[in-house]
Each structure stands twice: as structure tokens, then as C-alpha cells.
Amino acid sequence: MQPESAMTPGLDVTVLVSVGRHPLTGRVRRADQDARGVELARSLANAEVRLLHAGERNESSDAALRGYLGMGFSELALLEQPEGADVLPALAEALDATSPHLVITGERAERGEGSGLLPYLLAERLGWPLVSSLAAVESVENGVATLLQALPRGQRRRLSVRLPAIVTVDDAAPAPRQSAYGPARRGTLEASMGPVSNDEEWAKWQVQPARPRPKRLKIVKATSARDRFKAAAAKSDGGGGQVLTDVTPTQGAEAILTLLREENVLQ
């Protein structure tokens, strides 16, 4: 959390949230990146945070959206849209009416198209700057926000952007807190109708669950049973290994951390 003196009093922040899907079970839930955006907004001192969602409303989506209310909010603004509608006009109209200083959203949705283009189209429609892969908001002074952008291999870049602006967060942002059951049930979903624009391209698509592709088997050309047995029992050659000898514990630990980051085990 940044010190109070670093933040502009009365900072108005809107977080765009969506209905997510668990990657393994497929269960409807709050979206992870959007929840990280909510957590980032809560860390801003003297900020008035508003949650906004545009999409179809049903029993499962209400349960997922209440996961955001359980992070410490009393209400969530819901722009009802029919299935397959383009939510861009509704969101643009709502943000233009409320004029927040900062809009925070995830990199991409976990359901639907999930193309990651919505923040960019929204920034183009509103004429606002956009910063992607946000890790932290360091300060906001005199209408200018100092942001920390996440780069590959754990690097960070400090940027200054004039408000209003749109920022997107990914896995580098702070992990979201758990959703409390009581506040999630007590919070209200303030539903209203926004402009509806049918997505004609999406209506032509055929959506089905993704299936893992079968691995290609290595074709072994052998003339005898002995050669075929040797090929099947042979160990695969590793080409990316590195042998470390006569190194200090610090050098060994750094090599292990580098490998774990390259394999995306550590972020």
C-alpha cells in the first residue's frame, strides 16, 4: 500500500470485472486477473472504487460476481446484456458518464472470445491512454499516475501516464484476497440496461470444449525385432541440461532460480 501523501484525494477508480471459469473444473467463478485488479484498486489510498460488469445475468453469473463483493464491497454495478452481445458500447457509455480517473481490468476474459482486445478497443473509443501488464500503482499526483509495468523475466519498468487512463493487470499484480461469504451475500447487484449491440461475428462461431491434442509418436524404422526393442527402451537425449561443478552455494541457487523462471514455475 502506498503512503497517503502519494495519492490524490478523491481518486475515482472503476474496476471492470467479468465472470471467470476455473481452468480445470470449468466451474464458474470470479476471474483471477480481474480479482487481482480489484485487489490493486483496494491498495490505493483515498480512492473511491467502483465495480462494473457488463454481460448476461443469470444464477451462475450472480454467484460469480458476488465473489468480488466478498472482497469488501457493498454493491456492484451490472449492465445487463443478452447472450452474444458486444459489451463495448455499453461499457464506453457507462465510463463516459461516470468519468473515472483510472479504469483497471484484467488482460483477457476466461470465457467467451478471450481475445484481450476489449481494453484496447475501449481506450480507442474513449480516447484514453492504456498501459498493459500493470504490477503496481506507485503514486498519483497532479493528475499523473506513476505505474510499475511488469516485463518478461521479472523485470519492471516505471511509466508515467496522465489520467484518465485504462490499465490492465496480469499475474504480476498482487494476489487477490479470499472472498468472505457474509459480505458477498449482503452486497447488492445494481442492475441496469445499457445499449445493446449484437456481435454478428460471434453469432457465426461454433464453440465447443477444447480437447488436448494427441502427441505424435516417433516412427522407428527398424528391420528386426532386436532393433525395435532397442529403440523403444532407449532413453531420450536431453539437449538443454547444464552441469555445474565447483560452484558456490550462491551460484548454484541462482542457477536453480533462473531455470525455474524459464520454465514458468516461478513468476
Given for the second form:
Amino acid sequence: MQPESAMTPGLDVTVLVSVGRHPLTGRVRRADQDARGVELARSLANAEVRLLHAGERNESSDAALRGYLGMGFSELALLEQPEGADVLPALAEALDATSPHLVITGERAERGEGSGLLPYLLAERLGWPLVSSLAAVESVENGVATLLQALPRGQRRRLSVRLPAIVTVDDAAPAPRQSAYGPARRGTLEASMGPVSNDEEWAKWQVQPARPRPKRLKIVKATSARDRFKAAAAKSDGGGGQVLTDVTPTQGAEAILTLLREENVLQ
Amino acid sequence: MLDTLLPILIFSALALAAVGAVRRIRLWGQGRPSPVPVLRGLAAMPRRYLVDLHHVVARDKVIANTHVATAGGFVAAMALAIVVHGLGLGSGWVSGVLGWLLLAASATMFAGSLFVARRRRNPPARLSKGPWMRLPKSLMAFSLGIFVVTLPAVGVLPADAGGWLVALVLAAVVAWGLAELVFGMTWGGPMKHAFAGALHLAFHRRPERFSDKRGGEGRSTGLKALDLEDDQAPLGVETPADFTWNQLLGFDACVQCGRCEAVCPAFAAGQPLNPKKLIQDMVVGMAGGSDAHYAGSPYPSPERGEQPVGEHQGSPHGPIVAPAATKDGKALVDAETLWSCTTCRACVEECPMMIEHVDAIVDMRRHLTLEEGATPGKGAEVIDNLIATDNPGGFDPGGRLNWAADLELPLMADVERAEVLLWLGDGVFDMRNQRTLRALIKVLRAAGVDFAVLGNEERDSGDVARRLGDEATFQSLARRNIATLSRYRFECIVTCDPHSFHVLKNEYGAFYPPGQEADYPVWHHSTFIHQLIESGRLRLAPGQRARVTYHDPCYLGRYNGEYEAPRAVLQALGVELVEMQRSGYRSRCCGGGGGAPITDVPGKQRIPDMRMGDVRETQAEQVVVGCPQCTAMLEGVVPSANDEEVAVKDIAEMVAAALDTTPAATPVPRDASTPQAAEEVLS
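Rather than the form predicted on its own that you just supplied, could I have the structure of the form predicted together with its partner chain?
Every chain and every other molecule in the complex is listed next, the one we just looked at coming first.
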């Protein structure tokens, strides 16, 4: 991190945290990416960090949310929502009211829809810029943050973003610190009822466990170790694909649709 | 003139000692309350001193005799001196007899102090120097001084022999002796160990560790539970005042003999831990100040050789370990010191003052893990795995029996009752331990034992979580395992993991719901196999001609006192057993306990390498173990170029290879339907 003088005093940061789900056992936990977001926020000098969660409240979700408190927080704001509600309006309203400088959240939730669209919809609704795959916040000066974005294969891109902004973190962000039992037990969940908007679409969906799909094998025909290494380290660009420039939205949409049909995503 | 001076000296020394005692007791009183039976404790103290403490001291005969002469001589001489010189009691022949007795006592003490002086001439590294170096002189001053001033009392010398100058010199010598031995006892000199030690024996936090007249062996090794229901109770120990008062008293009893240092595997490996220094640091913290006056071996330091003293300081209500926010800050002890411990209990076993080092270390670790979230190395990951998957490796808990797909192990869920519940442990996920488990199952089937396993219902016993300080995860695992166990009927639990064995046997008892209790014995597989051999259920074909040595796992030996059964089994196998220099209760840890491989504190060498060195000294071809951790640690040792590879074998593997497969003359009762699939795979 940069020296403290580089930071605007009193940077208001809100981290959106969700209830996670362990991939093997399905037990609730702090979501890994959200925890990385909290870790990123904790590492900012001079920042006032708030934790915000919107969702259904029950015993198991409380236990999971306390996992974030265990990272050294005394409270977590909880917007109670009924099961199946769309949390977007509630979050947007809460963020509007507290107007933080920076909102950090994981790329996608580990439970529920998990579409990864929430940060984008939120940014759209608030009219804020969004940066994905954040690796580090380098400095914040005069309302402009210098951010380091993680790109594939260890590349980094430096970006300047005017605050307020929403940033999302994925596995490139620093690993979260241990959640300690004592602070987790002592911290309070400040629950309030947020505005509720029922997700009509979601109510109509039929949910079933995912079936693991077979992976496409990558056959490497290499004669030397160097070639094999290059093949293993290469970005899997699939070889196919096309770059479309200067096309109308309709043409673009048709190209995407054709690709989805070819790949059997749409049938 | 001496007749006037001596009573003044004796009674002022006693008065000063009383003042010092009050101050010292106040220091201990800073600790948290811990109720003790005061009168019963005091009544039990002499026996605890003469039997239990002496049992430890007597491992070194010379020192034991030295101590008996010096301490016994001193106690007798002091009591008699109060009567003869202090009160001037007795007249005529009574005073004569008392005088001669006093001469005998002080002469005995003098003889003892000569041996103390001899030991101090070239003191071994483990002994503290500093004020301890003057102790033999003080002992001599007291004994000689009292001896000479008593001579007139028995009429050997005239009362005014030598004039006032000699009398003054004698008074000064006696005053020196009294200063060291009487009020030095309560004001913090080397003799403090006598005062604090006596009270420590009386008010020990583990009274059940002492033997009793009825022949109870006196063993108390399970960790004390943390009360998680009470949200006001501190989670572990942050400051010296968070220890209970009798723990503080115990630290103060340390005599700095360094026996703990000599046996500590982490100290020998150059990791930053020295149990003696740790206890002294706690004394420094309790009284407030810096460790600059410590005069023993410091903590080793991989970078600097050793940590210089004087860098650390503490206070009764200040943190023991500097919080993470103060990055370069030092407090009383560095966190690495606490995480270096393998909880092998070698120090506790050796301590003549019955100090509980491991309890203190785990107490401090609890604070670091539960409050600071500062478990180092892979600790946090292991704890997260235990929470999410009930095993430290983060493996699918639904795959606990994958290794035994061909063994058709009877599940408790199906059979509901069995003679033996076989506790498999987390070794089910480890390919090396799976070989041990297969061997054990082959042995059990050969003996016709009716056993069943919990399968996917089994969870980690919680051992590693608890030693890493995560009492919350331990208690959660313990309670769920207890709920599972209480659904089934079995006569005993058998396990090949001494860590699970210890936790199931000694630590689960505190977590049974009210009205229920653990009503089954727990056996380590070596004990159970020994029972099978003794009762004739297991027939062996001795004929292995190997030279083997046996490595005692800490959690089987020192924690549970089982040294005999594994050796008896090896004897039944007919192999040649050679003992390592450090075996039995002095066995050296493999380095695998207490989460040490997880926290992985660097040192200048590795503990398992040193242990394998011990093994090589015996020139054994195989080292027999009885613990998955020991197997992993010792097998992980890479032999140097000119060393032979030593095979590491679990005792179950040794037995499985020696099973008598010829038809028995008198058929052993056996369930005909017992599947025998395992044997083809193994043979």
C-alpha cells in the first residue's frame, strides 16, 4: 500500500458481503470473494469500512455473516429481505443514503442466482463506474482512485477512476485474514427492513442441482518439453472466434446467437 | 553478645519473610480465581512432595541425595535454631540434646551444600547462572554459621569464645545465610522455589495428577475446557493476569533447573522456544519488568543464533504477545515461541516442580487464535477446513471410506452394535495411513473381532483444532462426535491414532450432555492387539528376524502411560528390540504434535531429522511406530548419502505380516460370514 499521506483522510468504504456456501459440503460460510473484498478494504489506510448485507435472515446466515465480523468488525448492517426478493433496490437505496466513496464486493455470490450481475446492475442504477477483478487500491487522491486491475496470466492494468465507484474482487485479490471466534461472537448484526421488491422472474424459475458437464480436452501435440510448457501456460483462446468491428447491434447479436447455438448453449 | 544478636536476626528474618510472603501472594492474586480445597491441599502437600516430586527428582540420584541433605538439613536446622537460638528454650539436658541435633542438621546441610557447590563448578548449560551461582555459598554460610554458633550451646566452646569480633563475624555470616534462605524465599531469590513450590504442590490446578495412597497412578493430561457459554469469560490468556492464580503460583515455583530445556525438541531444533525461559517470562510478566535479569539459556533464534535477553518486557495487565497492529513491537514473548511447541509434554514429565507448561502455552494460543485470528502458517486454512469439512485436509467428508471400498467394513449405521467401534481417524485420507488401517483390519479379522466403523459419520476428533487454540471448533466437533457415539452400542473404542485416542479418552468427558457419560474404554490398537494375543484370540507365527527399535508416540506414552503393550507385542513377534537412548517417558517427539507441522516455525534443524538420528544410533533396520503423525514425520526424513534407509512400520503392519494362517488346532470363535477380502490385497 501507498504511504498514508497519499490517501484522502476518511475514505468511506462499504463492502457488500453475502452468505457463502462451501463447494464440497454446501455448509454456509463467509463467501470467499467477499472476504477478499473485506481484506482489501481492511488494508486501505485511513478507511472507514462498513459491512453491508441484504438478504434473508436465519440462524445459518447469521453464523456465516459473523464470519466477516470475525475479521475485526464490531457491527454489520443487515437489510432483511424475504426469501427470493431482489436485493438490488434495497442495496441501491442503502448506498444512496450512506453515499460511500468506494463499494467493494465479490465477483459473484456462492449461493442463489450467482449470476455475477449484481455489481453491474448496481453501478448502472447508481450511475457509478465499475471496475472488475481488482488486485489492489494503490492510492486515493482528490476523489480519484488509482486501481490495479488483475488480468489473466498475472498481468496488471493500472486504472484511474473517479469516486464513487464500485469495484469487484475475484481470486486475484489478497487472501482474506483468519476469522476469529471472539470478535465474531461479540459483533452485532444491525438488522433493518429494507425496501422489498419481489423477484417475479425468479419465482417462476425451476431450480435443480447442476450436472457436471464434461470438460473439453485440450490435445497438445508437442515434441519438446518447451512446447508442452508453452501449450500449458498459453492462454486458452480456443483458436476459433472472430473479432467483429463496426457492426450494427443486430449483426452483433446475431453473431453471438449463432455462436451460442454452435456451442450448444442454446438449443 | 550472640545471645542477644541471634534472636534479633532470626526473628527479623522471619518478619521480613512474612512481609515478602504477603507481597508474593498479592502477585499471584492478580490471576483469575480458581477454587481449590485449601485445607485438603495443604494436608496433601507433604505426600505430594515426598512421593510425587521426589519421584521426578530421584531420576538423578546425586541431585536427589544432595537435595535431601540440603533441604532436609535446612528445614531441621531452621526449626531447631528458632527453638535453641531464637527462643532460647530448653535448659539442662534438653538444650543439650536440641543443640546436638542442631549441630547434626547443620552439618548434614553443609555436606549437601558441598555437592551443590560441586555441581555449580562446571554447571551444565541447562542450569541458570546469575544469582543461582551464589546459592552454594549462601547455603554454606547458613550451615557453617549455625554450626559454629551452636557449639557453645552444647558446651564444646565457652560461651564467649573469640571475643566480640568473632561474634560479629559469626553474626554477619548467619545474617547472610538467613537473608538468602529465609526472607530470600519470599522476596524472589533462588530460594523462592521452596516457598512457591510448597504452595504450588498444595494448590495445584490438576490435583488429580498426584498419586494417592490407594495406588492410583495419578495422571491428568487432558486440556481444561474453555467455558464458551459465558461470554464474559476471556477466550484464553492475553495478559499474565488472565492465568488463574494457581497457574501464576506454579510459574513462580520454577527452580530453573532446565530439565525441560534439556528435553524440549523445539529447543534442540533451534526453534525459538525454551520452556524454562517461557516460564521465567511469565514470572517477569506477573511482577512487571524486563527479562534482562534472566540468567539461563535464551530462546534460540534461527537468524541470530539466540535471542538476546532484555528486548522483551511485560506487565501483569499488558499483552503477552504484541498485537498484530504493532508490527515490530515486542511484548513479553514472541508468537513464534508459543507456536514452536509440539505439546509433547516432555517438559511437564521432567519438571520436578510439577509446572504445567503445555496448559500455559495452549491458553496463550487460544487467545491468539480465538481473539486475534493469528494462527500462523497453514493454521487458519486447517481450521477453516475443519469447520467446513470436519477434516483438516478439506477433503469431501462423504469420501471417508473410499479407501476401503474393497474391504466391506461393517458400518455402525447398519449394525448398530458391535464389540469394537473402530475409530479410523483422519488418516483415512492419507495413503500411507491407509496401509496401516488395512493391516489393522486384517489383524482384527484374523482374531475374529466383531467391529464396526462410523464411516462418513466420523469427524476429526478435534485434537489439532484444540492444540492450535481453536477451542470453539474443538468443542463443536467433540459435541457432534459424542452425539454420534451415543447412538450406538459397543464395548470399547479402538483407534490407531494416539491423538484421537487421547482426545476420546481424556478430553471428551467434559462435553457429554448432563446425565450422560462416556461409559466405554478407549484403547490404542497396540494395547488392543496385546489383549488379543494375551487372550489367545490372535495367533502369531513368530519368525521375523529384524532388528527394530520402537518410537513411543507422545500421546500414547507420556499422555496415557502406555509404554508396555507395544513392546510386549513386539516381543510376541519375536523381533529383536533395541531401545533408543531416549525412549519410554523420555521419548523424543517426532515433531508432528500440537499442530507444529501446520504452523511450521523455522528452526536450524528439523525435529524428525533428530529423531531419525536417534533411530540410526541403534542400528535398527526398522523403526516401529504407533501413530499416523509419527509415521508421516519419520518417513519424511530424507537419509543423507551414506545412511541406510530405515523402514518406518506401524505396529499393526508388523502384526499383520506375522499372522499365523495355518488352521488353528482349536478353532478360534469366528463369525463364518466375516468377509476376508482384505487378505488377498495385503499378502
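Residue numbers count along the first chain shown, from 1. Values in this document were obtained by computation on a predicted structure and should not be read as measured data. Between two forms, the rigid core is defined as the largest C-alpha subset superposing within 1.5 Å.
T248: CA moves 2 Å or more between these two forms after rigid-core fitting. After superposition on the rigid core, the Cα atom of L257 is displaced by 36.9 Å between these two forms.
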